[in-house]
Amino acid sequence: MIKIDKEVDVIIVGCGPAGSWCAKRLAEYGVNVIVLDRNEEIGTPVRCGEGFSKTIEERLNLKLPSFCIAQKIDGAFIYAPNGKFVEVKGFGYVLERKMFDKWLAIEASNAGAKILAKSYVYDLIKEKGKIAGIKANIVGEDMEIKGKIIVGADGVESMIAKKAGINTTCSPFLVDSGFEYELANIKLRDEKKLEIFLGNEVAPRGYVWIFPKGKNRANVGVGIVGSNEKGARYYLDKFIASREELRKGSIIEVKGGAIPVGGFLRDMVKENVLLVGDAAHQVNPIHGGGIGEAMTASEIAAKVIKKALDKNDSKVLKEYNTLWYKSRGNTLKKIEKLREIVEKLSDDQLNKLAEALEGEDIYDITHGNYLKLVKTLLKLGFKLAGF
């Protein structure tokens, strides 16, 4: 077995791109930290569509080697229901997720982290009442291993979060339901440009992705409100049978879980525990993307926690919910306003939303200037309430 500290600064559950990025940032400030990942290979199960944008490569300063990247991307045709649809400019990659998973490990790892795979941790301990370290399995054998901060990166559904105490419950309405296949053998319309699909029929409070990962490979997937009695696959199901350019193909991957669009915590911070990533409900909630904003609160949360080492108080890490608001969370609490508009949208108001929005920068819309759709569909005649 290889060597493991049974003390350390900063113990991070998850090894998803927060636990990674967050664990590199913080080797490379020169804390002890290590990381443990239930899972026995670094990425895998892949739940996601595996997109990544080229601003939230530059706003981390990331150079993405080619082997993580299935595909480079310069656009997006967005479809109204009626099938008509909008042509969109923006750079960006579809990613091969397991490799990039991996790679950012590997990363951290070369910074000085310690990594540990197939590590499940099942529980906290406490010492006169406060959290002191976690307890798991690592490899088949129980270890307990103390740290000063305990990072939750470890999902949706983030144990670290109940065991120390932050609530993060929020309305089953803001968690979708999500389900993707990795097809090959199909006609894609142009290997360069994702395609999504809008409609109440096609994706109830959602959509359906086609995202090219290469010549006639792609993921092809539906997010939809968790709550939908007929499930996310059953509109995927339906989505690939109407179109003869998918239904000839195999499937090759497949893929599925929760996705929260919404309900960010007021407070992502309990004494010496902090919340990142999904755990922490950091995703875009009008596309469900969520790499990019892990990685972005990881790195705040880096710096956060490296102060609060410096000056030993736990205290200091309640500056990471400030921080965090300031630079992403006040911008998304917008693009969430942005989704409970579009979502009450007919099919038909989709129609002449699309036709409306001909033209316009829809990046730039979909990312937070949501005043620009109120004015467009004031415009058209639509009654909005709350404005």
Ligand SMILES: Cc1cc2nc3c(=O)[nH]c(=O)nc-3n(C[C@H](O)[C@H](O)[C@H](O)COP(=O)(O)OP(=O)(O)OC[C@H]3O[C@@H](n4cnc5c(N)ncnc54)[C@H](O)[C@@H]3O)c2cc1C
Contents of the next structure:
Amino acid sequence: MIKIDKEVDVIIVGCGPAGSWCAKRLAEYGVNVIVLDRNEEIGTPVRCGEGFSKTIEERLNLKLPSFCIAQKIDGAFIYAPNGKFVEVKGFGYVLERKMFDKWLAIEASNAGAKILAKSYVYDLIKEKGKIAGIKANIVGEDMEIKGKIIVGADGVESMIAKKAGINTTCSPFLVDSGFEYELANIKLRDEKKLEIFLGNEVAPRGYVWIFPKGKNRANVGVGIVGSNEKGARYYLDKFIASREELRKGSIIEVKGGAIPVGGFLRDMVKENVLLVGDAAHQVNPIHGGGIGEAMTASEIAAKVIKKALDKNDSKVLKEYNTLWYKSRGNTLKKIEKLREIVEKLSDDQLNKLAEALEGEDIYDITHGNYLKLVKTLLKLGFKLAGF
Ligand SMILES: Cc1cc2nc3c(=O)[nH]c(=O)nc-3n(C[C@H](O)[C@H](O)[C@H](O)COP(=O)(O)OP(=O)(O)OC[C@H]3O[C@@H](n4cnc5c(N)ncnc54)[C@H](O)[C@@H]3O)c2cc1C
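Same protein, different state: after the form predicted alone, show the form predicted together with the named molecule.
Full assembly next; the chain just shown is listed first.
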């Protein structure tokens, strides 16, 4: 067996994009960090549409290797319920997330972090009322590891949050349910474009997506409000059945999961425990993209953790709340408000919105500047409190 330190500076639970990126940054700062993930293989199973914007690549100064990219993207077709569409310019990728997550973990490992797959964390160690480490089953063996700081990067159902007493409960209305097939041998309109289908019949409070992964392969999925009685699969199957170019395809992979599309936590820190990524609901509430948000938050978290270690004072960790809200949280909260408005639009209103945006350059909207969308909605006579 490899060497595993029984006492480290930082323990990260979860080796998704949040956990890996936080570990990589911490290791680069010279921090002794260990990351545990319950999955046998980092990156598998995938629960994602795998869309990734170039803006994030630039923001994080990533150099994506070609094996992480299934398809380069240069825009999107956004369809209104009546079938009319708006074409949007915008660059990015559909990732091969299995490879991407693995690559991030290898990058973190190369920087000096210890990564452990098939390592399920089932409890926290408490000493004199303080959290002092984790209890885990590491490749079949029960072990205890002590750490000064614990990071919960363990996804939307964060067990670390619950065990540490960080309240992450939110209304089921703020958690979308996603279901997706990776289909092969299908016909795509344009393999360089994402396709987004809106409408209350197609996807109540959500959308259907076709994210190409090559010439005749794509992730075809749906995200809808989690409280919907029929469930995401019902809407996806209905959509596929209605499309000749899709229903002839083969299912290569089935993916799905919950997407926290709001309900940002006011406090993501409890003593020496801190949450990042989906565990802290750090997802774009309008399109559900969370990879970039998870990694951005991890950059901030890593800086604050380093400072807390240097000062030997876990109270410093609270700065993460302020810094994240300043950098991303306040913007995401605005986007959440906007989503609340858009999700109430009837199909007829969505058609009108698509018509009003026809021929407009809506690159900005798809890249987080929602001002143009707000202005168009106002022009159409919608009441937008808070804008
Ligand atoms: C259907 C669907 C489609 C999506 N599409 C997109 C998209 O196109 N683009 C985009 O940017 N985002 C998308 N997202 C969101 C994106 O997948 C997440 O936001 C992102 O994965 C968050 O990263 P994370 O590291 O916080 O969490 P995760 O990627 O969920 O990683 C958490 C890790 O923690 C591990 N773990 C959990 N509990 C334990 C434990 N007790 N012990 C050890 N390990 C544990 C898990 O095994 C997992 O590997 C989608 C989500 C869904 C469900």
